[in-house]
Structure formats: C-alpha cells, structure tokens
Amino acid sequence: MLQKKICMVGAFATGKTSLVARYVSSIFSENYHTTVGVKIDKKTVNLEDRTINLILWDLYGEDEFQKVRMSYLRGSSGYLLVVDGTRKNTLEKAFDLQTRVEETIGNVPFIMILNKWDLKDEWEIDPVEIDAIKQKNWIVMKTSAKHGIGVAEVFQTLAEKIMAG
C-alpha cells in the first residue's frame, strides 16, 4: 500500500493537532496542548482505484521563541499550512513558513487551511486578503476543527492533488 507524508505547519494555536484529531478519531477537545517537537497519526483514505496510507506529521506550532525544525519535512509529500482565522498575525507567518518549506523540499503540493471558521464573526482576514492568496493559484480551504466543517475534504483534496502530481 502506498504511504504518503503530509506535515501540518503553521503558527502557534492554529489547530493543527485538533485538525488532525478530528479527522482521524472525529473527535475535538477545548483542552489546548502544545505539541512538543512532532505527533505522527496515520489514516487511510481511498482515491478512485486506490488505497494510500497517510502519514500525518503534527510539528509543532511556530512562535516567536521556537522555529520550526525543517529537517521534519524531509520525505513529505506534501502540507497543510495552518492560519487561524481570528489571528492576522498568523496569516503572516503562514507565508514565512511556506517559503521555507519550499525552500527546503520543493515544490510540493500544499492547501492553505484558515481554520476556526466556527469563530467567524472574530475573524481577522477579510476576503480581499484571501482572493489574493487564491491570486497565486493557492488552494486555500476555510475549516472549523470544532464542528468538523472541511476538516475531511482537506485532506482528500491534498491526496488527491499529491497522487496528481
């Protein structure tokens, strides 16, 4: 069976780990934790005529006193770049994040995910911001962790971009 990496990125308290958790054990927790260093989760998922194991690599959430280590992406097929919807500032350090990471393995299939669009009347993102991400033939995803709204068709989306490639 095939296996693929992905590697959550993003900013610190974006969502990452709740992401995951949600897609693979459809649960949510209020409860934050800080990721420490990196959580590997699997799940399968089925592509027209295949079957393709996903690796799922959680890295922890980048912050102004912890880089993230680029060495973690090594091997990854592609990422999900995590932007928390009611953080701007977190929208600045996706697009740090996603340079280096290009700058590290290349140019690999990746979906921006602006998450917490439960929180919608906080958000801080407006949408000429976003049509302009969408203007460099982004793939940008809105998702809500908590409800579980995106959270499956991003990842089936990324796998299917990865198996295209």
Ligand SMILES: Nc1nc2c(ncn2[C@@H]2O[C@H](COP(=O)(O)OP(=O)(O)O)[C@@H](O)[C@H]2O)c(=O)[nH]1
Second form
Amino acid sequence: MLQKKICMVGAFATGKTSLVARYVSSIFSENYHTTVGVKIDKKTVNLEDRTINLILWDLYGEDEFQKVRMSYLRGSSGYLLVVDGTRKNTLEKAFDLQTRVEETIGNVPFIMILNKWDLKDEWEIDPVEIDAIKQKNWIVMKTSAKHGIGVAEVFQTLAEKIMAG
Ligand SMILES: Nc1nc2c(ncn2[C@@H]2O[C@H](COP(=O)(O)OP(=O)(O)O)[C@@H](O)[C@H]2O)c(=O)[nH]1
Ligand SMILES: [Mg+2]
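Could you switch over to the form predicted in complex with the ligand, since the one displayed so far is the form predicted alone?
Okay, now the whole complex, with that chain kicking things off.
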C-alpha cells in the first residue's frame, strides 16, 4: 500500500501528541508527557478512489531550549502545523516553524490547526487574524483533541491534498 509521511509540527504543548492519539487510538489524556525525540504511528485512511497508509511522525514541540531538528522533516509529503488557540505565542511559533520547514522540504501541503477549541472561552486568536492567514491561501481548521472535534477531518483533508498534489 502507498505510504505517506506526515509530520506534526508546532510549539510545545499545543496538542500534537493528543491529536495523533485521538486519531489513531480514539483516546485523550489530560496529563502532559513531553514527547522525547520522535514517535511514529500508522493509520490507514480511505480516500475516494484508494486507500493509503499515513505514517505519522509526532515531533517534540519547540521551546526556548530546544529547536525542532529539521532533518526529521525529510521525506514528508505534508505536515500539520499545530497552534494552541489559547496561547497566541504558539501562533507566532507556527509561522516561524513553517518558514523553516518550507526551507527544508519545499512547498508541500500543510494545514494550520487551531487546537483546544473546547477552550474557546480562553481563546487568544482573533478571527481577523485567521482571515488574514486564509488570505495567504493557507488551510486553517479548528480541532479539539479532547472532544474529538475536527480531528479525523484534518488528517483526511491533508491526505486528499497530498494525493491531489
Ligand atoms: N482542553 C484541551 N486540552 C488539550 C487538547 N489537546 C491537548 N490538550 C492538553 O494539552 C497538553 C499538551 O498536549 P500534548 O498533546 O502533549 O502536546 P504536544 O506537546 O504538542 O504533543 C496536555 O495536557 C493535553 O491534555 C484539547 O483539544 N483541549
Ligand atoms: Mg508531544
């Protein structure tokens, strides 16, 4: 079966690991265990005319002490750029990471994810700002790994973009 590598990219604690766990195993945990290095999962996804295997690379989140090693990105067909909607600085971090990822692997499909949508009362990202991002022709989607909202759609959409590529 055709395999496609997808990387989870974003600041620390945005929900990269939780999104993969929700998608692959339908589970969620409130406990935070920082990801060490990289964890790889697989998930089969059915598209309109074929079935493919997604190889999900869950990278540790970037913080002030540790940068994401761009060599992990090599060979990726696409990536998810994960933002925590309750922490605006994770959006700035996402822009910075996107630039570096594109320098490394070129212009491959990606989706910006605004995660933790269940905490929308604490939201720090303005709709105007989201519109501005969409003006750049970026795809932006909201998810809650906690409640399982929008999660499968994100992976499905990215897989379709990759195959349409
Ligand atoms: N309320 C809420 N918490 C979340 C959500 N996704 C992740 N979390 C929590 O945020 C923290 C960091 O999540 P994690 O997936 O480990 O982030 P990572 O560092 O990007 O892999 C954990 O305590 C999770 O339980 C979500 O959609 N809603
Ligand atoms: Mg993690």
